[in-house]
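Shown next as C-alpha cells: one chain only, the form predicted alone.
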Amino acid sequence: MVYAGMSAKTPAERLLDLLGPVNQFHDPVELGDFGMPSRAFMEDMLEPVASAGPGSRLGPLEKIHVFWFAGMSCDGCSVAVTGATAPSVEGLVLGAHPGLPRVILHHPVLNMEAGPSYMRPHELAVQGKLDAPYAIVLEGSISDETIAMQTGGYWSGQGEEPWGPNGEMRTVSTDEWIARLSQGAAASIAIGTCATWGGIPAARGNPTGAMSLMDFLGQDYRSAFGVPVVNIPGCAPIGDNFTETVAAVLYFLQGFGPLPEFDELGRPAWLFGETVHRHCVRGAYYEEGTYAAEFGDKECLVEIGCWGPVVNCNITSRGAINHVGGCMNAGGACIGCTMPGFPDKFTPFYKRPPGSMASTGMARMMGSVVRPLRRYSNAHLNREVRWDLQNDTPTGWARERSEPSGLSNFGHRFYDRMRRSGDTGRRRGGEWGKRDEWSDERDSSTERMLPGGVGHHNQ
C-alpha cells in the first residue's frame, strides 16, 4: 500500500501510468441488439415521457448523464436512493423538477440495456464524443488494482473493453473508468461511507488497499466546473441526502446560484452540521440522567453502546425512508457508520463508549434534582383551573385519584406568584389558577340566577 507522502502522484495517476492510453472501443454496428431487449436504449425509452426538454429547458444543460459504478461495495447505497422522495430518482430521471435538466442515468442495475450496449456511452465519454455533460457517481469503496495487477487479476470490475495487448478484451476495472472519466466529469460524487472514507473494506486488516474516492483522486482533484469530490456518507446512508445534494449541485451546474455550502471534509454542511444527539427522540432522557439498561428500552442509549453525541448525522431528524424510521427512532444504538473513522475506531459496537462516563454522571446528578422538580411541575398543570377551585376531579379514568395536599398546593401558589412577578396586565389578587374570589363570584352568579334572586325578573 502506498500512503500519502510516499509518492508525488495520486492512486489515480499511477494506475492510469500502469495502464496507458486507450484509442480501441467496440464498433457499434457490429453489436447489433445484444444486451438491448427493448432494441433501445433506456434514455430514448424515457425521452418521450419526460418532463423536461428543449422547450422547457431553463438553463444552458438540457441534460446531464451521470454514470453510476459499484467499488467494493454491498449495493446498499442503491437500495436507499431508491427510496428517496425529495426529490426522486424518478423525478430526476424525467426532469420534473423546474430549471434541472434531465438526468441520464448509466446504473449497471436499474438499466435496460446490458454488455457493450450498457458501456457505450461509457465510450463516448472516454472519448470526449458524449452528447452532453456527465458526473461520476462511485458506491463503495475504491481499491489498489495495482496490487491485483501483480498477479494478473483484478478487485471490481465493470463490463470488458478492447483494452488488452493487441486489441484483446479485458475486464475493465471500477477504479480505471473513475480514472479515466474524472477529469472530464462535471462533478464526482462519492455516496455512502466505503465511498466516502473507505468504510468497512477498508478497515484494518484488509488485502486490497481500499480507499475512497477522495483519497483516489487526491487533494488537489477538481472537475471540468471546479468542483471537488462531495461526499454523502453512511452504511447505507439516507436517500434524500443523497437526491437532494445531487439536485443543489445540478442548480449550481446550471447556474441558479452559487455552489451550496460544504464542510471541510466535502460534505453537504446544511445535513451533516449537527450531531446526532442534538436532534435525537431520546436526548431528553439524557439530560435527565435517565438511560436504557437494555435494548427495546426507552431512554438513551448511550450506555448501550450508542456514540450519538460526536457522530455528525441527521438521521434523527430526517428518518431513514420518507421521514420515518432511522437508527436511534427505532431503537437502535449509534455506531459511527457515517464518520471517517468508522468502523475502526468505533469497535467494540454496542458498548459503553469511554468518553460518555464523565457526561453520563454528571447528567445522573443534576437529573436527580431536575427529574423530581419537573414531575411536581407536571402534576400542577396537568390540572384545570376549575379542578383546583372545586378541589376536585371529575375523571372516571382514575376514580382514586388523590387532590393536591395542603403542602403541594402552597408550593404551587408561590411557584404562581414568581411566575406572574413580571405580568403587567395581571389582574389585583392571588396569582392565577388559585384566585379565592373567582369562588366568590361563581357562588355570587349563581344566587343572581336563583329565584328571587338579583337576576330573576317576574312578568
Second form
Amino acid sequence: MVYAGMSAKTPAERLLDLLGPVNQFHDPVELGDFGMPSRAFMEDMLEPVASAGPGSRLGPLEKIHVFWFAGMSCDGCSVAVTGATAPSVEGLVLGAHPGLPRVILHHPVLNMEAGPSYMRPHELAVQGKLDAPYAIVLEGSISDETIAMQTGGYWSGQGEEPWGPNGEMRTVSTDEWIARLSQGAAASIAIGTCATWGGIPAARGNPTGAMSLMDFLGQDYRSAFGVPVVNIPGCAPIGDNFTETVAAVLYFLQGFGPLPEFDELGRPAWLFGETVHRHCVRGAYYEEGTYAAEFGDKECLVEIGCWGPVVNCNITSRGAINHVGGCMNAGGACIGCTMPGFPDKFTPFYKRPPGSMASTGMARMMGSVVRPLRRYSNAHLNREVRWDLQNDTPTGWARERSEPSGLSNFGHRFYDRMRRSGDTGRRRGGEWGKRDEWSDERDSSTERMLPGGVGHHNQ
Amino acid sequence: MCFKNLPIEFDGGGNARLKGGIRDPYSVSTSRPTVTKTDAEREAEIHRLMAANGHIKDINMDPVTRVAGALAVHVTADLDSGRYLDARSQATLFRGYEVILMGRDPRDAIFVSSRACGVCGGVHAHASAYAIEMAMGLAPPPLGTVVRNMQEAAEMGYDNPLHLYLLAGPDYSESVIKAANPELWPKAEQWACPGQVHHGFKSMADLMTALNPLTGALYKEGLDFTRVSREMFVILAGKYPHPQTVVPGGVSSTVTPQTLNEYQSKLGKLFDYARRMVAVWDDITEFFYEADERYKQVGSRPMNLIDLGFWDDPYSYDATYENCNEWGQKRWSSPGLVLNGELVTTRLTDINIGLEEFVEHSYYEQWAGDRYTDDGLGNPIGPYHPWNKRTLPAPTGKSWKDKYTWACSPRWDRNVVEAGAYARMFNTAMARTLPENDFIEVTGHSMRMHIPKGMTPEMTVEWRVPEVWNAFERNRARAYHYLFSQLVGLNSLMQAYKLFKEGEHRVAAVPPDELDKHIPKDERRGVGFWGAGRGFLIHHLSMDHGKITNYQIDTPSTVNASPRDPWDQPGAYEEAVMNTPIIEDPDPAKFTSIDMLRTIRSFDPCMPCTTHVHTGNDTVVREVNTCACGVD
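Structure of the form predicted together with its partner chain (previous: the form predicted alone):
The complete assembly is shown below, putting the previous chain first.
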C-alpha cells in the first residue's frame, strides 16, 4: 500500500534525479600537492606497518576502504570510536588485529590529506576505480538537501567537486556522497542515533527535514554484498559496539566467524537484544522495591526518570569506555538515547516514566516481603560458625544488633538443614588415614552443633 | 575598563549606561571599529598582482581535515612574495539546535544542547545547566559544583592531548616535515632537545618521528591518555561524550569513596605525562623559532582573547546573574578579556554586554527588533546581543562579497577576539585572583605549577605570557593548560574529600520530583558562562510560561571561525592566515599550504556546534551557536 504523499522513489533517488549524473573529477596533476602531499596518501604512508600476510589475515580479504561521513553530526560518534579498545581504531587501521583485513579509513578528523586530496579516493569510488571493496559509515543525520537547494544552498557539505553546470566547482553535500556511494558499497553502516534513527536533528521543530540513513535509502536498499543498512545506535554510541560489529562482519567475510545476527531494525542482536535494565548494576534495587528519591542516591533510578527497563542498550554491562562508566552505573538515568523514539518519546527528562507506576508498585509489595527475609539470612551469614557456637561475636566495632534470639536461631537451624540436605559429605563411611578428631563427622557431639546439624542448640 | 567602540560608559559605581545624545547608538554605521584594510582594497591588490602575471593560486581547502567538524578555508596565495592575500573561513554544516529547543520544557535543554558538540562532549550540558539554573533560581550544593569541576577537568584531560597529538601534532611530524619542509629535516637531526631529560627524545628528528600519525609513540600515547581521562569523566558522568548526570541545580552522580579513589588513581597517572607534554611543545616551539625566525609569524594575530572563566568556587557560585562578577572572579580560571596583550576586564557583566553577533556574511537573514534593552541589571545591551538575536537561516549560493558560511561573526565591543583554552592561562596569570592552593601560583605575567611526584620527581614549571602570539604559542599554551586543568582536578578532588569529611553528600539543589515546581511561570532569562576544550562557551536563554522562548549558543569556534563582519574585519582564522608567511617551497607543483594548515589547526577548530537553528515553517529562525564548532 502506498500512502498519500509517499513517492515510489526514495529520498536518495529523488536527490540524485535532481542532481543528475556526474562525470568530471579533479585533475590530480593540476592539483599538485595542495592540501598534503597528494602522492603520499595516508594509505601509502602506513603501508609499511599496516599490510599483513595471509597468516595474519586468516582469510581472503586483504584490505577494505571505509569512507566515514559526518552528516548533521556532532562528531561524538567519531570521538566514541577513538575510545574503543575491542578492537581499537588504531588496531584496525594498522592491521594489528589478527584475522582482520587492513582497514583503510578515510576519516576527516584523522586523515593527513586535506581538501581535494582528501576527496580523491571518494571520487575513485564514485567512478568504480577503487582497488578494493569499500564500506561507507555515516555519523549524523541526513538533511533534506532538496529544501536548501531551492534557494541555492546546502545544509551539510563536504568538499567541492566540478559537478556544477559546465564543470563549475560546487559544494557537494554529504547526502549526495552517500546517495552516490551507497550503491557500490559492500556495506552501509549507520553509527549513532542521528544516522540510525534521525536523532536530535530530526526532533520536533527541526528546520532541516533531518532523517536517518534507513529513511534516506529506503527499505529496498541492499549493499553490493546484499546487506540492508546496519544500525549501531547510541548518543553517543559505545565505541566498542561499533568496532566489534565491524570486526564481526569482517570475521565472517574472512571465513572463520559465524554469520553475525542482526535484529529486525538492523541492530547487532547480541548487543541490543536485551534491555539495559537487565544488566543494570542497580536493577536489584528495583527487585526489592527501593528507589532513589534524590539525585545522587544509590538506588534504582526509575522514579527519577530512568527508562532503562524498556530501552535496548548494553551500557550497564559494557561500560562507556574500557568497561568503565555506564549511565546508571554513575548515577545517570536512562533517557533512551539508543532508541528510534529518542528524544521526543522520552521528554521531558528527569520525569518518571508513567509506565513505571504499575511495576514499581508491584515491586514495592514484593520487596516488602523479600527484603526482611534477605536481611534475616544476611545477618546469619555475617557470623562465623565459631560465633554461633560461643553465641558471641568478638568484634571491637560498634554492633548494630545483638546476638540472635532463640527464635531467630531456630529459623537459621531450619534453614541450614535445608541447605545441607543431600550434602554427600555427611554420609557415613571412613576416609582412609584421616584421624577421627579432625573430623566433625566422627564426633556426634560436635556434629550436633554444626549449622544444619541435628541437635544444634544454644549452650 | 571602558568600551572603545560601543557607546557605553560607566558611572562612579561601575554600572554601565548608554552614552547620551547618540542617535541609533548600536547602528553599525554609528559605532565603528578602526579598520586597517577593507575587502575592496584586498581585492584591488589581488587584481594588481594578477595583472602583473604573478603566481597567484586560489585554493579552496574543503574539507580542512584533522579538525573537528566541517570546515573549509579558501585562500588566495601569492607564491612569489610568499603571502596569503585573502582567506575565507567557511563552516559547512547547519543543524538547527536552537530551533529545536524553542518551545520546549526547560528540562529538555541540557540533554538536547549537549548534542550540539560531541568533541567538547560535556561542556554544553554544563553550560546549559548554568543557564537554566540561573533562570530557575537553583543553586547547586557545594559538592554538586565540585563534581562538575572534576568532570570538566577530566574533559580537558581528554581534549588537549586529542588536539596536540591527533589533530595538530602530525603537522610537525617526520612524515610532513620531509614532504613539506625538507630543508628542516637535517636541522632536526642535528638539534639536541633541551627537554630530553623529561620526554626522552634525543634529537628533534626523534621527537618528530614520534609524532607520526598512528605509528609514532607520541601519537599513540596521546590517544591512550585521552582514554584515561575519559575514564575519569565517565566514572562521574556515565558516558562520554554527552554526560548523563548533569541536572539543573547540580549533578546526579553517585559519589562514594570508590568514585573518588578511582578518579584519583587515574589522575595520578597524568602528571608524569603532563610534564612530558610541556617539554615536547616547548622544544617544538624553540626548534622552529631557531630554524627560521619567520615561524614566529605563522598564525600570528594581536593578543585579543576572550574567556568566561571555568571551574567554580563551590562556596561562592550561587547561580545568580546579580552576583556573577563576584563568583566569576572566584573561579579557578578567571574570566577576562585581553586586548592587545592587556587585561581590560575580569567582570562577566562587561563581557556579556559587549557581545554581539553579525550575519552579513552568513547564511542567515538579519533579524529585526530588540526585545531587551538591558541585561536585567540595567547594563545596556543592543539589538545584536544574543539575548536579542533571532536566527533566520537562509541557505544560498556562496559569494565572498555576500554570504559564504554557516558561522556568524561574534564580536566583543566590535573587536575581533579569539577563544581558546589558552585564554584561561592569560586571564588567570594576569588577573591574580586565583584561589589559594598548593599547586598553582600566579605572578601577573606567568603561572607557576607544581607537579606532584609520580614515577618522576616533583617539579615546578612556569608558563609565561608570550612576547609573540602565533600558532606555536597556541600549541605550547595548550600543553601547559593540560597541566593546569589537571591540577584544578586535583584541587577539586581535595575539596570533595573535605566535603565528605564534613558529612556533606548532597549533589543537587532539589529532588527530581520537585523540579517541575521550580519552573517559573513568568518571563526569565539565563546565561551559562562556561568554557570548552577550546575556551569560551556561552548559552543564552529566555523562557516564559514555563517554556523556552529563545536559546542561543555561542561557541569558541564560532568566535574563531567567524567570517568578515560589517566593517570587513576578518575573523580570527582569516586574519591569522593572512598574517602567515609562506615558508615552504613556493613551487606551485609542490605547494601544500602547510603553513596555512598549521595556522588553522593551532586554533583547534571544532565546527559541529558552530551553527544555528530556526523555528519551524521557515518563518522565524533562531541561532543556537555554540562552541567553536562551526554552524548550527
